[in-house]
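Coming up is one lone chain in structure tokens, specifically the form predicted on its own.
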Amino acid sequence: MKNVKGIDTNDMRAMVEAFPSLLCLTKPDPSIMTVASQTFSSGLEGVCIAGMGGSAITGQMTKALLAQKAEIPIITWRNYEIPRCVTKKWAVICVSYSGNTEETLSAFETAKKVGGTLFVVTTGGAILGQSRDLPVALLPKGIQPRAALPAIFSIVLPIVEALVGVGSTDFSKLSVILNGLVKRWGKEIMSPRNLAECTRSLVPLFIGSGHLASVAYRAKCQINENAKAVAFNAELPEANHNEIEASHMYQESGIVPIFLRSTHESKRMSARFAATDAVYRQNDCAPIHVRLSGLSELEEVLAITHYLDMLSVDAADIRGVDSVRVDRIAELKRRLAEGS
């Protein structure tokens, strides 16, 4: 089935291939950025953007963007309800795919009732039914959702742009520059086949540190999803106040640490990481380090996400699993449906 663009949207693997195309897919409706910017006009006082699984992670990778430019707080929301401290001098941004996420329909009823700007992200379900005259950005139709991110991302980060009053981010030239990126793959780093091959027996633990530690957080539930397979993440420094002890077990727990490098790291932060290889290795547990050169930060997130999301496809062909199905999250989903 080919609907997206020409896009097979049952092939896990031409889905992730599509990543840079699906970052030009669609952007939010002019009237949307207007009141995004109006928001911000009238002395917004934080923004929360709620959402589960791949919808959470775009306002993850979005929060830690923008949080050293934003003048006020950006907080992500993966439950029911909205936290207390969101009140109608707020923006909320519900993003759902489906539409009928329900602890996402529960922040979106929260929200209505705290009256703030709300802004609603979806393809369609119940909560564009409960969206009339409120802000909504559809999302194109027929991708499975955690493959949907770079088009989710393509509408929320400009929406949250607007709302801190920062420069709006260029989504076609982002595209043609992850295009090209893909050419570095197997020569400035391995490539994911590679790198899939070398951990199929093991246990990849994913390790970022600012704006890659939610590129980490993916990784791992990209790994979960796409290949079943366990995966963890964790995030540098914190890691080193606690992780860090349990380290002489990862060669017997066939661990392996997986560094998310950026260039943009401190001279504190890229000592962290060398002192944390140095006690791994002294434990026969070799990290290994993944890093894209001459990137913006912007760049490296989306770059090294896309690497990731490859590289939990070929993990999948290489234990012989269907990467589209996800047949645990279906049969809980039907057991919380009878006890409702």
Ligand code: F6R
Given for the second form:
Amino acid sequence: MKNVKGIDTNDMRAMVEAFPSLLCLTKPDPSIMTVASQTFSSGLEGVCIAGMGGSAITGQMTKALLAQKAEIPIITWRNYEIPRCVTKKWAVICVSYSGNTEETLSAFETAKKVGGTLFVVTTGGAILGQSRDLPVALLPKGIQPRAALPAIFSIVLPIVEALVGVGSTDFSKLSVILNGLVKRWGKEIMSPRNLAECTRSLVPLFIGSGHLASVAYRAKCQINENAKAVAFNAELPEANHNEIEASHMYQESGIVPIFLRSTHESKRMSARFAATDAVYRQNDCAPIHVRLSGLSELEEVLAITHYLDMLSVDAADIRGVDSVRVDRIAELKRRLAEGS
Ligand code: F6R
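Next block, the form predicted together with the ligand, ref. the form predicted on its own:
And the full complex, kicking off with our chain again.
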């Protein structure tokens, strides 16, 4: 049985339970942080975070959290190559848990040719073999990439913080806070198990705004990958300009909107959530509001992700599916490898 620091990595529930401790399992080597700080001082013009699936989501969260504070653009890239705007005055962070994902390898090769500062976050694979002399942050092996989110985040966020010149996060403190928040499940908010029971025959539509839009997307992916079930995500205010027109069909389609609420929402955004809730209710559909009070934006991102990751594991149990295996992703990768 594989394990990382005593956590059974073949047990998705154990991995999600370990979310707070995985936040301080690893951190970037001081030499990597030196490269990042020097790159910031050298007049960096942008940061691109490349990766796919479970390896990509921390980039999206980092961007959502730092975009307002950073004076240079932070972009995420989930595709082959890298966009043309990325020049040698940019830093590129390539994240691939396995180190063998073809889109990320392509982004890595393109970034190498472009010649900016290149960081690699991985456990090994082909990317590691081609990363001699580059700043490489090694992740603990043997975890499903999506379950490694806290460990990946604890590497990617500090590197980007240094690259854009903002203060660094104390991950030990964050880990303690996250641990404590679990006690609020089932009190301040419905327990993940109860939410999974209430929505067992429904299709969740996770809706977030700002930093919580990235969490809505993560939740959709976790329901897909862990529970092998259909889920959707949307973002406010954008969804008020299109998605809302489909809400008269939510009831008959079995869709349940799950609103991810933030203490940091502007008054206008709160009004939008309330108005959206009212329009949905007129169409016989009652949204569920998920909210944890008194947290910073960063804490909200992680705490609600942790809670919804557990929802996905509970949903998998209720559906009687194995939350660890991702046979279709493996099959697709195998087919592509054979055809290449
Ligand atoms: C599997 C998972 C996937 C992978 C994706 C990219 O747990 O989350 O979404 O993350 O297929 O693979 P890596 O992360 O190895 O680059």
